[in-house]
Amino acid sequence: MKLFEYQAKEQFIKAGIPIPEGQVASTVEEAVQGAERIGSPVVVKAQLLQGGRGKAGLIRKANTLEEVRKAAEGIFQAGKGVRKVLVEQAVPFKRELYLSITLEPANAKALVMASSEGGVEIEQVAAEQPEKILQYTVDLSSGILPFHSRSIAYDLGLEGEGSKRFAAVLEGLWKVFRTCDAELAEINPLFLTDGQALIAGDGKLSIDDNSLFRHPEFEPGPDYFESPIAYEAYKEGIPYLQFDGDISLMCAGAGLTTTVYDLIHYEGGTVANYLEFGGPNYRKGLRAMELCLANNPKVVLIVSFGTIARADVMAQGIVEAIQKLNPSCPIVACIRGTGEEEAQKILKDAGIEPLFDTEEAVRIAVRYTREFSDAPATQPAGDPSPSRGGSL
């Protein structure tokens, strides 16, 4: 899981690594009125869990309080799903530095790297100029060790106060890896400035994931997830991945949701999302319809081939959610495996003829999606009514 440079920054705090002086803002004025504490200039920078912030111009230096306010309006009006902004204290720096730890699962190891060359290019450096990216390998028993800082303190060119600076940043670094149960822990860039004193410019932190039930404090908000549909999922512990088109996908596992996605863009459809129907999943059909239906589809797709997963739980869940939910969309079924026999008779007594081929599912699918664009449907999705077709 990963946290959002804030959230990582504040781990920093507790580490004793320097930050720069910052505020987390969730709308233009509260990103003004921070950069008005802080004092110019500052950066405004995307809080978003992804890199290249920097390039894709989500993070702005500003000068004045109204580049603040047009840096803050330009990054929360770019597309990119930005909630919050962090707006903080521009520091000036004569070197840019990298730092990371992160796991060397081959020796059972950690593995610290940094570099010189840190900042924005720091992916170009690595695969250009590999042998500037310094890697050291750390017993997870013993932990960062005095000749571990002065050795790579030394690599990087630091001597005399910054070198000293530089072991508590990284033992501090440390400090947050092992405490977090993070995967990876990186200051990137780390400022060195003209009075040796070293700075956080820049926090990932990643955690690992079976280490969350030790963790509350980072149990994700809404602000991790594409969509509040996708923050439901999460909390009904439904795998989800929210897209912009007209067939919501309820499929059972990766390998077939991926060719069925690819068979739907084949036949000229769009996928309005993905949703995991298989696994533990298999009886939440109502809640997996619901979900499904909150993105005002132009159908439901249901693709399974389930083993453990049976197919006739399966059915009996899609049936009622029909029943309670009554979609107006049309619901394309194509249910296989463990049990298939009884799903047949339960989708049939529903009324809904149940498919065999994945194609020809897809291909329903899409057809329905052109046919019901300009209009809504006028029956309920469980009619039988020869103009839907046999598939819902």
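A quick note: this is a predicted structure, and the numbers were derived from the prediction, not measured. Residue numbers count along the first chain shown, from 1. Compared with the form predicted in complex with the partner chain:
Rigid-part assignment between these two forms: Lys235 and Leu192 end up in two different parts.
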Contents of the next structure:
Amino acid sequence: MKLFEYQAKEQFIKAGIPIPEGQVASTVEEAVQGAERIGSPVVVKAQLLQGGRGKAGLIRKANTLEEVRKAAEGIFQAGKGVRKVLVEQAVPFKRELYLSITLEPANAKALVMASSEGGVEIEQVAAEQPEKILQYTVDLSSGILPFHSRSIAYDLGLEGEGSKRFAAVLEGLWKVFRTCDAELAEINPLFLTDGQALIAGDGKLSIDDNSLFRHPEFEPGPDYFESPIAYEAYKEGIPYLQFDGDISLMCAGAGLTTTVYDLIHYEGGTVANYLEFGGPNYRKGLRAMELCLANNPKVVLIVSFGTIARADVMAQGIVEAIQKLNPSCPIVACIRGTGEEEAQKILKDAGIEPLFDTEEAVRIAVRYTREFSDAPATQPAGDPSPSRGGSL
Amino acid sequence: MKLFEYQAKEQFIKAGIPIPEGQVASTVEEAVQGAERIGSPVVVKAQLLQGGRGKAGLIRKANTLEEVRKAAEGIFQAGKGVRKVLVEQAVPFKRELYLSITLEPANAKALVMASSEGGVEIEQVAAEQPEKILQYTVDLSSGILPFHSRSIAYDLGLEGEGSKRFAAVLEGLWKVFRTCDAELAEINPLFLTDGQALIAGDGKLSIDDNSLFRHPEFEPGPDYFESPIAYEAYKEGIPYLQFDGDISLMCAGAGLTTTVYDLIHYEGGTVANYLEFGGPNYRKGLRAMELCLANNPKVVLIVSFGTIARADVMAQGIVEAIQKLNPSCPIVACIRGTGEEEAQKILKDAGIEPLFDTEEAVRIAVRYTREFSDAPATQPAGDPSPSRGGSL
Amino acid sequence: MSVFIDRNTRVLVQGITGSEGSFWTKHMRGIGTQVVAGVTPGKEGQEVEGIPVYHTVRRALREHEADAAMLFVPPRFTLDAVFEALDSGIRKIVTIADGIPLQEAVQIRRAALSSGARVIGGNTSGVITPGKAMMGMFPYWIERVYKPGTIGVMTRSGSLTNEITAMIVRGGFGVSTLVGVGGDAVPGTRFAEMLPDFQADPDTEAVVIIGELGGTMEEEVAEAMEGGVFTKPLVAFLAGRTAPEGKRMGHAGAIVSGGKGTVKSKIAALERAGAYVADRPSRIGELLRTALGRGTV
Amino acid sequence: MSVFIDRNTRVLVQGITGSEGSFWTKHMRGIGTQVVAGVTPGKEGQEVEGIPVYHTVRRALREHEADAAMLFVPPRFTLDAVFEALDSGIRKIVTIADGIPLQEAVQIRRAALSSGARVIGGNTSGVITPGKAMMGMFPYWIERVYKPGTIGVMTRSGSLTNEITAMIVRGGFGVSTLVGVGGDAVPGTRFAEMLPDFQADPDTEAVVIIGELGGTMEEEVAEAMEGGVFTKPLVAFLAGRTAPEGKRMGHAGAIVSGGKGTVKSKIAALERAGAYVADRPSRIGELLRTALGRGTV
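Hand over the structure of the form predicted in complex with the partner chain; the form predicted alone is what we had up.
In what comes next, the whole complex appears, and the chain from above leads the way.
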């Protein structure tokens, strides 16, 4: 789970990492008041989870309160769904450094990266001058030792006071990384001022989803999600991805769903959403179908080949959902694995043709998006015949 | 550095390990007042660093305040140099357990040991029924994991609430072990009560001397030392061991000194003390000699074969010490290693015969303890002739 | 012979009394696995399918010999359970837990590397040698999916496992051993680390790997092939050819991956190393026949 | 050949600009050791005896190849310095530091074991191959003490080192390599771990170990001899035959040692394993002659 910049910086403060004086604002008025308190010049920054805010014009410098007002208005009205801005003192800096901590799966250690060439072009630096990216692997249980900080500081060209301050920032970021169960803790840019001070200009913090049970403080609100349906699914505990195509996928497992996604695209189809019907969700047929239908798809495609997720339970849930929700689009079901004979019977009894081949199911689903795109309310013909809510 | 029981228990409290209600007392009156507050029955325990207090009659149970008074008086007057007693509630227990954490040099891990047969006979249990001593090695950086506590608790016969409490005690003792830089943290007995409570009946905590710089709170007072001379040496930063024989050893290095100690005993001699003249002390000839002479030895034997501890500097210090202190006993010097030619010259110039063979030096020293034991103030004869202060 | 598990492997089941633990213990025995004992704290004295249960791994191992541990333990207790098994000297561990905290997964893998142990998972169905033994959860009773044979399989995806093995069987083959390394970002064991075992296994003629976008495990397989560590035919199926990029891990993710991690880069690396890459599951059988020089039957 | 260090060993000196560091760097070169670079934070650009100094080990290794690190670093910074050397891939480390916090010594040894590195020390004079090279502090210029020869030496005691080597030379022998494992309770390397190196060294005919009361390192040597790991003649001198028992580590110390750790138990174990045990330093030469079958010359 990604956090907003202002949330990351709340963690930075706790860990003793210096940040610019700032104020979170939900309205233009609040932004102006914040700037008044902080003193000009300031930077007004959209609080969005996506990267590339600067290039999208969602980070604006303002020298006067009037400019702050305009900047905040512009950002709130940019149509990007910005709900908060961070108004921050514009820090006069000498250099922009880069510092991050992630995990290195192969070595099973943490990876600290740093560069003296921080800022928005860091990825280009990495591609063109990889020697400018310092990399250190750090054992999770030993943690950051003095030599790590010292080695990186010297290679960043920091000495004396700057080196000591860097050690404090790195130890602070490590503390954030560990205590927040982060998969990423990143400061870019890390401002170096003329006075050898180090100040976190930006903050990216991504919390490992599997550790969120330890961090109720990061409970996400609706603004974390791509759509209201995605937020609904989150509240149900159902993994969900929003797309904007025709076929609503109610599939079991990321690997199989990704494969179905590929096969749909091979056939020229498009995907409306992916809703995880596997794992503990296989008993939630009705709610799952409801969420899928909220996308108003041209077809709902159900694919699974389960072991624990019992095919018969899934089939039963689908049949009940169709009876209750009476969907206006076709339902294509390819449900195999444990309990598949019983599932087959349940589907057939309900007038739905059970399919056994993933690729065939995809072809049929894509065909329906074409055949019925202009006549969603009529009974589809053809064999094998998918069920439609209307036919029950 | 060993701590007193009451000091160990202060650390236990901080780490959440339950201890009996108690009071440290420096006088009989304080002990009686403490018992009055705690309520009878109590146990009055001498605060001594040596083990075997119980068998020496220095732990006494008292049912009335009068018994407390008698017990405290008896302990203070037992001639063991007891300066404090710990008056503690007598805990009614069902069983006595054993729990300790030490280090395992070969594995380079910590070693947790536990037994359901704790108490004063634990060493006998270990010798006769080694299977009753549970042993777990624990990685210092991973620390105690739930399975460690669980495994030990089940094997101690603890379940449910008792098992949870055991986990808290073990985690607490681990915390003490780590934060105090201990080489030993031991609870014996660990009382198990009828109500499944666990209470530390005794506490042994030994702090690693090399880590004492991190623990100024454990600065030892005179009562930690075997003699006032030992305390003086400690304040000078000079390692010192007190014995009660004839020959005062002013030697460089534990290995060489131990060898000299052996050789003296082979020759039928005895040792008054060992003062470490090596390491950073080789420049402290005068002070070292002063401390050695405070034992009123029959001879001072100086042996070194140094690399960094320069022989010439040692020789110079000895000559100066003899001139200033004018010792009444012979000085035997066998100083070799870096700078030995110069040392030889310095000693000779001062009328001291430089020796080159450790075993010969020992033989001569032991001979002097016999020859001069009745006439300490006369000039020794013989060749090689050791110097005496009186002869300078 | 087989890879990781066979009829001689003595398996200890941690978390045996839970609903998954007891259900799959029954089936592990059903296929022929030697399950010697179970562990659930507080349940010593009980039995599951006639298998005695102990409070702790140590207590179980006082009464039984075991060389592998199968964990049906919730994700947040998995680190503790893995360390308990390692502490008792067990060097083969499979954990199905889906949702192990990431930094704990890193510590699990580090402990495995340091102690020379192999931890398979989490987030996997486990390991199966069809017809012989399994540690994990596979519907081996569905014959069109779990036919014994000579194709080794490694997969990151649980949901694709049945799909792909069914295609292997439909292609006229069967499976020697299937190892689900698991779908987590930090699996205990990586594809390339299992390749020497499949190379050495006389029952394995070729290997199918089921990969996905993200990470570098598929690229490591290509390296192992180029380095001569693995010389048998290899067929790969990779999910995510048309998928949008996954969530980006800040700049750090981009810097570390350095262009690796996309399905495109994986396919290029594998094909350069001589692997056959299937664009859809139904082509796997055909590619296996080509790879094994049997033409199209 | 020799053990641990020879003329080809490229040594990096950490803490080179301190008084001990610079003094002994001069003498390490004096005997013939290749000292390639030095490290002292904040002193990059300086030189010591013509050897360039760098801020960090990484920076030094960008410019120089080194396969061993010699640490003249205060005890409380030793863990950091050892980890810095290990992090850069150095696998031979000698630390003279006297007073390393005990729990840090444990972590140093653990890191060495985990990474397959050898850390000698702390609280040692180091390692010397007389006439060739040394890492540490030995007055090799005193010829009656450091004559090259065929006797390997291992010692826990710094103060006995010169005493015993002088006796070896007086006995008509010289030293192949001397390894001071150090006098701390938790040395980075233990006697028995060095025995295979002396066994393999064609320049070593016999080994002298200098032991003390406490610990079990001497007993482990006896085990290695009984296990056939070491088959050359071995002479032991043990200090503390008549010494009172050292400080007792509570009951735990007694339980763990289980009767081991006394000089008596060490002598019994070594003699049972076929070692010759000298009761005083002056007998070492005679026992070496006996052990090597040369009678008393």
